[in-house]
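In the form predicted alone, a lone chain appears below as structure tokens.
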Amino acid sequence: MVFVTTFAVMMEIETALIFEKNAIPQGTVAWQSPSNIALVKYWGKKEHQIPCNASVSFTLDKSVSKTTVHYTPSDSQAFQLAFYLDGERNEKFEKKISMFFQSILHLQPFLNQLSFTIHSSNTFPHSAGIASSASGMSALALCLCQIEQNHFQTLTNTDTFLRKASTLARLGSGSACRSVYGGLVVWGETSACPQSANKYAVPLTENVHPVFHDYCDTILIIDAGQKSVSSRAGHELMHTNPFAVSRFRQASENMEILLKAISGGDLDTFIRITESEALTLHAMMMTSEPSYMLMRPNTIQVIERIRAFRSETGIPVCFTLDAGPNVHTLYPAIHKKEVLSFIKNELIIYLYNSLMIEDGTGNGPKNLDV
């Protein structure tokens, strides 16, 4: 009975979410939101985007997208968008923000009623491994998430209403579940963290030594161009790759190890688990059917210098990596001058344009007042 009640409720809140025929509203709103980069990868998907391991993300702060969301009655019974990446008409992403839509309308009924114009912009290179739709869906969630709570105030408390940002963003892109919210984040089911779960995100709060506080991630960009296979189809190639339960098993238990690391603030096994699953991730790349590689030659070079200058120097950076070349060089802030004339000494040779990002852990989104 309890549950009969629960989930009727649920309903109720969901079903309400329409406007009245001669009230239908128009408005703008914007908001900021960041990439996050994963610690624990998350790579491989059940239905509707639960993930098939828990994972964990440092959430940055420079790596951002800016997102405006103007909206006017429809003048039919669906909802109709444009979609702008820059400045520029984009008709992919206008299919897939559609598709978005379209598998929210349960969450968000009202969607049907409005036309949307959408405006986007990143501070970094797109579909090259920063994880663009992370931040890209996470700021626009958050951008419905207030225009539901402007109209409606079903969103009044923040925890409730990024909760609610968080299990759409998922919906959108799963990794952009944890762009919700800074810090560390935890998304999918683990004992390691009680709180944690499928359908949205959670921030580490508590069990983290200060050195994680202020980490720092200076992202060296080797292609800025788009990859050659995207992460959706990568995800969707795990259902044969003949190592994704073993994968998924590993995952598990690095995701134990790593946050005991975090807490303990042990370094050492936080830069052995961080290198391993950014390798493990590119391993089931090469291992799907048909098989892809995303890193290129000079992302091996930037691997081998970066654990040579940390064993010859004892300084405790590691490197992982996205779904595409890029390496995200780590280090706690207080060796950020050490290892940036490391990074300006040695590594700028092998970047793209000399190219990278000097960002860290960062806060989280911020509403943008229009």
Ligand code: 2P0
Given for the second form:
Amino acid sequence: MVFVTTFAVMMEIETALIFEKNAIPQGTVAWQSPSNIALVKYWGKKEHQIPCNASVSFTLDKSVSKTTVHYTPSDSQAFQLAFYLDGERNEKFEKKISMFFQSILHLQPFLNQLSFTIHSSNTFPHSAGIASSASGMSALALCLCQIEQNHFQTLTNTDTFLRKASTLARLGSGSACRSVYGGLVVWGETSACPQSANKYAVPLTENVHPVFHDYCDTILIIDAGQKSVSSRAGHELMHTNPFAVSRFRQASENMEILLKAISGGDLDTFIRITESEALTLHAMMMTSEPSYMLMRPNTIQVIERIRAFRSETGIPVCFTLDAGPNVHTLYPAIHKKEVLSFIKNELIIYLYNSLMIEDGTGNGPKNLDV
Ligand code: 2P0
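Compare with the form predicted alone: the form predicted in complex with the ligand:
Next comes the full complex, this chain leading.
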């Protein structure tokens, strides 16, 4: 008994979060959660999904995952699960979610007492080549916190609820921990944001200039194919990248500079740092061993056209990239008309099936009626 208690303390197991044997409940919960786009990038991590540098992102509005979790008592000593994407059973995701559940059992040991049927769908087209791990994992983490709250009432306080959801989401997919909040969100310890932490993200509620409250992000789909190297493998390659140490130092300096620009509404600096971060992310891929490239020729065409348009018109539009070929076009809402017309007239020829998603800064996840 002493051993069991000591072991639980050592592992920080939440022993209070276990159902009485004859009172294992059933129910259904549902959340929708958005994707996010990083400005300073998270690329490189330590054990337990601890980032090598802090990052900051915009939470998106329209690109969301909707997830419903139905749970009943498990008929074994461990959790059971079935996962459906757009109504179809998906074993690849099932394995990923199973590993995620294993990694959070110390935070929610009651999971092992339940059997789960999970249905998820994304609002962005399946064929758009947009990663759904941030929106999907954050929606799932929010559902699990809802189950905890419904039966143990341990997360009544909204801040506590969201912090735990962010902690769980991080263990599912690093960038997912930022999707738990709306607006601008910081993840990873940085002196630029005193309340920041490595285990969960925090919303940047103060020191945000109004121009960033409704920033636009038009996502230009360049290629919708499967990525040749996953983000998980990409993070792994940072362990041997010869530029890793200076990259982590640069990211930490960029956090200081960018958060200051966000506070003061300094768009020139915002553009300079955001574009440099996007290209540095891809430079890390190109300088990994083995090296790889996720940008396509049309990614570069679009980047060059955006830069030329900015210098010709003075409109503060810039680009950023995720770990893929698609281009996120970022600009203040007052320039929406001119930028959309530029995209439709000049960039459309570079897009896959003329595909684009008119998105922008969103308010974060929503609990859905079930
Ligand atoms: C980011 N990305 O900050 C960076 C920039 C993509 C480019 O985090 O292994 O899916 O699940 O923690 O979060 C994508 O990697 O990786 C990512 P895991 P994740 O958004």
